[in-house]
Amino acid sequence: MLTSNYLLLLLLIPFVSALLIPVLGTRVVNAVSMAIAGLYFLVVLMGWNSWNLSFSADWYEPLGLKYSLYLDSYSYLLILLSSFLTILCLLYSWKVVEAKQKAYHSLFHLLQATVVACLLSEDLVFFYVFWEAMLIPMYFIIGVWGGPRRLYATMKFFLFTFSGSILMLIGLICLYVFFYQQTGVWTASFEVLREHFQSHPLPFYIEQLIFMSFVVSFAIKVPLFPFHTWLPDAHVEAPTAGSVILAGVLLKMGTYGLMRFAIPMFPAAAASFATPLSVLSVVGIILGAVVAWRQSDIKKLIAYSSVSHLGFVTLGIFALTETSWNGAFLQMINHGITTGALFLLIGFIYDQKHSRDIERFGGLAKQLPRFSLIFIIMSLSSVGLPGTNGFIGEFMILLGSFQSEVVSKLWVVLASTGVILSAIYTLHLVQKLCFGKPAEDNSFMKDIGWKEYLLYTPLVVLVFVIGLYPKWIIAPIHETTSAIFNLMPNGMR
């Protein structure tokens, strides 16, 4: 039986990973990094059906701020995929990364802390706190390794996401003022926030300005249309491993900030807003399907496939259904699991050859049969074809979506014609990549050997596991999303 002293060891581990790796010799710096990565994915494991721990430490008691933590299904999930992805990111990078390999690993490991200090955290100055923080090593991590127009990319990211972290700061400021004014106490916790202010509502016009501020925030890491502009360029700049994680772990930030805080705090403002929100989510949808098809450049073409992938997340968030919210949750992960893949596959045939654009390949399927094998699955995956794990996100998100209350039916229609863009766009990537004509001689390229059957087998293995048998998942993300709606008025389901 796990005790509240294993989310500080989650918390840890990382963090001490960081300060470690810059110290050690440049030959083991990659052995040592990937061994406390690994290490790290066991001691999370170990946490598995032993979430809903708690752990409370004074920060500065004067301001009523603490070292607040909590763990449910939903942060224990997605400190899972990140210690799952932070692996494969280090596999791949092994040979890959040669310059300032010892700032690379610790910066990963730095990036990887400050994500599970964020999942973890009750207390909503702490959240504030590393929610900044991931900033930094992504920041570097594009920066420093990333492609030509890396500062560019860097400082659109930065601005883009720093600007709505103010706006959250504004709305976390105003919640910890007017809960003072009205008991006299400073606190930061979020459930004590809760609880005090649905008992306590402030005007409804102040609720919604304040809970605007985190949706924006929230909004903008996600990203939802419009504030998608700055992710295209990240991806495209950022190493391979830059793109999975920002894919596959910081992306889901936003949609777990908004189910985590946003809604369960202010949930009358939530359905207020419901209806907008949604349409903006089906807009990114389409818009996203749309550009995603008329891109020449493979990992642009998967940067806008998030954004369409990522509005049906947001759909189902704003649908207020539990159904909607399981299908949303379960395609954050399987999100994280298809894409990162595809990132990784796309930076495999990259390495060789030195080019992203579509037309410079073709016919891969006969030079590289394994490769193509592999990245086929994964694009099924992508569009959700029965039998894999994408079908059942996205069928659960249609499905709640279809059942809710507070979004119309007609926008969920429009946005089932986002399965269909997806199926376009996808398949005409693979026809031309695996079965298009050759644009030039593809004979020396190799397929993939033993290192590269590491990196992908866990997760083809995890997309048929997931999509043939949901249950093991879904069981404890449905546990949490029965917990928060039934902690809102009115049984909001």
The other form holds:
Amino acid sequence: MLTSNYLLLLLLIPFVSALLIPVLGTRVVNAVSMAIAGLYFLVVLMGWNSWNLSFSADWYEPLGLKYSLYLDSYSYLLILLSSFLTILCLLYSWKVVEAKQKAYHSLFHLLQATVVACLLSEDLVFFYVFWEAMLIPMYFIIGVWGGPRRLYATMKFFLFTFSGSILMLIGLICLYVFFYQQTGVWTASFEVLREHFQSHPLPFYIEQLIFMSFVVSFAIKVPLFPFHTWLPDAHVEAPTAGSVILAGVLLKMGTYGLMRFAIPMFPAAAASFATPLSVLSVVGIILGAVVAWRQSDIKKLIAYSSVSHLGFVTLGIFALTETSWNGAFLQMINHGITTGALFLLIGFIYDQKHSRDIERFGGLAKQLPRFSLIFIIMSLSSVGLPGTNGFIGEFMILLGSFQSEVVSKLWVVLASTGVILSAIYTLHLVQKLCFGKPAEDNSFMKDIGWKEYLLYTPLVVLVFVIGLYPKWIIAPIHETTSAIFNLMPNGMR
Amino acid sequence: MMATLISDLQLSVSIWAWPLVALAVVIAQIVFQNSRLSFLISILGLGANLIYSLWCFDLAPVQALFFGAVIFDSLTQFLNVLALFIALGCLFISSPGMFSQDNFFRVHYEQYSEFLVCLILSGFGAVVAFSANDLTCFFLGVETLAIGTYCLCGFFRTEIRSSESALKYLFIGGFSTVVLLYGIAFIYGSTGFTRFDEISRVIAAGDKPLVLMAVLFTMAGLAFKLALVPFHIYTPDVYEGAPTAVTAYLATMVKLAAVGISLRIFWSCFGAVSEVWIPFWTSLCVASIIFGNIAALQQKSLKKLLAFSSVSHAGFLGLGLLLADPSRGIGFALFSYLAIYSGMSLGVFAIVALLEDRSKVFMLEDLKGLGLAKPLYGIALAILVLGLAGIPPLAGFMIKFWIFQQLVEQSYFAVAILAALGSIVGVAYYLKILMYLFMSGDSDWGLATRWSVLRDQIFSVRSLILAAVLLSLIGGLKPDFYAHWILTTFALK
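Okay, that was the form predicted on its own. Show me the form predicted together with the partner chain next.
Full complex below, order starting with the chain above.
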């Protein structure tokens, strides 16, 4: 049985390695960094099934701020996903990223550390601190190793997310101060605040305002329409590994924040905003899909497809049923796997051809058969073909949303058209890329080798393992979902 | 009579030790004609004073000294300690310029003792100003501070920018002094007293029609010193032209003095009519945060950018002042902001001083590639700049957090939101600095080589930078060490 020190270990390993890597010799950086990432993944795996651990230490005692950590299956699965994707990213970057390797690896570990800290935190201020701190490594990863318009993209990324979160800070401080004014105790502990404001509700409009301050911040990160405009820029300019982490982990922080903090804190306010927010999700689903269809830059296409897919996730969240939440959370994981894999695959051909223009490819199925096979599997998973992981997630979201009491069925029906649209743009991409006549000579391109096998095999395996036998992952998800729903007032369930 | 005078002198050693150090420097210069010796004497003298002040830090009840002219309470002692830190920091910053082999500085090397004397004496002025309990004493302090800074700004007398800076500061400073004096005249005219405690008694007792005029003029005079919008117009030119050590001095010591005296004037004298000045003062502060940041965004010169950034920080200091109502026993946000902001600013200016080439304006572009050529300095500057921007988990975030928290606690919701929006703009230009540091490609960084030959080995500045970086890091992760000191000093909760 693991003790609470395990959480400390989870938190400290990436921090320490981020500090350790810069002092290593240049030659061993890659190996050591990957070894640490692998080790970390094993450490995370060890914690399977031992959630509900907690840890607490004083940060600033007079104002009741604590470094308090709590692990449930939500945060556990996302930490697992993040540590898994980090290994793949570092493996991918091996021999691809040659410039400033120490800083690169150090920043990835730092990013991992801040993400884990954010996922583990139970204290709202502590959460906020790492929610913001997460931006710094990503800012540098995009800005230093990114494409030609990286400065614009990274600035936009930072400012968008920062603007949202500073409003959340005000909302969060309001909660923190109101609690003090009502009880005379300073604390930012989520559980304590939640319990208190459930039994002593604030005036409803204040609840709504604070809820919205949280939602705006999370929605920008997700990103929910109309806050999505930073995402295509950031994705296009980010280095491949940066895109993978951005899509696979950072976007999930937004939906995680909604599920873990914003909605459990103010279920009533959430229900009152369910319709507008789910409409925005549906708009995101359809708009993202249509825009993705018209893209010629492959990375931009996948970025817009992320907007569309995460629209499903937010729809599931705002539908406020247990099934849709389970589906939404599963879809978060799926999206991390599938989109992460797609970005890695695009990165693989981009590194050879230095182009992402969809028109300049074609007929890759003949030249790169193994690549094309994996690409097609991942695309089908992204479409949500039965048998793949994407199907389970989308199905559960739609099923759950259809039973919802707060979201009209009309919106769910409209959302389901997103599934068709996603088939259109994804198959369009597959067709342009893998089939037909090549637009120009691609004969110099090499098919995937052992390193890429190592990269893609686990992802392909996961697609089918989740697609064919989802129970192993849905069971732990459901545990936390039902725990959260049990605490909500009766009208919500 | 004599006995009280002697005991007063004993108590206030840490105040009158300042001019004593200056005197020692003057004598040493006359006898030995050695600038290095003078520097050593100033450092040792101020250092000894600092140690003595910390050693004798006395939390006994308020003591009015010298027949009520000076008040030696915990505020005086606290600000005195900070002032000593700042003066030492500015001396350290000035040292590389003075001791380098650079021709430009050698010309001014002969007069370095004058620089030291001016700096120490104007620091003495600051201490007198914020420890004053009497309008005359207060005005003498303000003038001593101001005259010293005029001389310091024009210290590089052969250089046109330095002279411009001094002249502009002299004119505008002189004008602000007149306005302040006019306000003082109104105070005296309407109450008939010069002692703060008596003034406050009279104001509290009854309706004084002239009090509004007194408040407005005094406020305008103090806003000039603190450089709040719209009284900030002199800052860009003055800050840019002045020697960098002096710029640091203006951004820290003058603001410290202004905050100290405003605290006394507003809360001790005008505490009873707080509803009169609070709306004016709040609008000045909010305007400073917003316009200071917007103006900083437009700057291409690094020192002008820092000048406008100091305007926006002055706005936060002003908000801290607003919250420091002594009757409620809260001033924690203000004092921690003052301490941490000063420390981080000194660090930034120390780096600027190391890099600076006095023969031309220091543009932001000159920072290009510094992070790659000199990673340690790049990282140090990045940490300090992110700290000033208020990005967690650095100390700069904690101080903003406390300001926001107390704003919410005292129900200044709109102010909190406007200040938060203003600080989003602020982040943009701080990020611009990081962009030049790390993301502008490997340009030929001529300055880097020149500087690494000339001034890399200066221990005093490097230790100052290190201290500032540590303050920024530890102050965010474990704020107890300074917070505890502030809390016990002011007997806060």
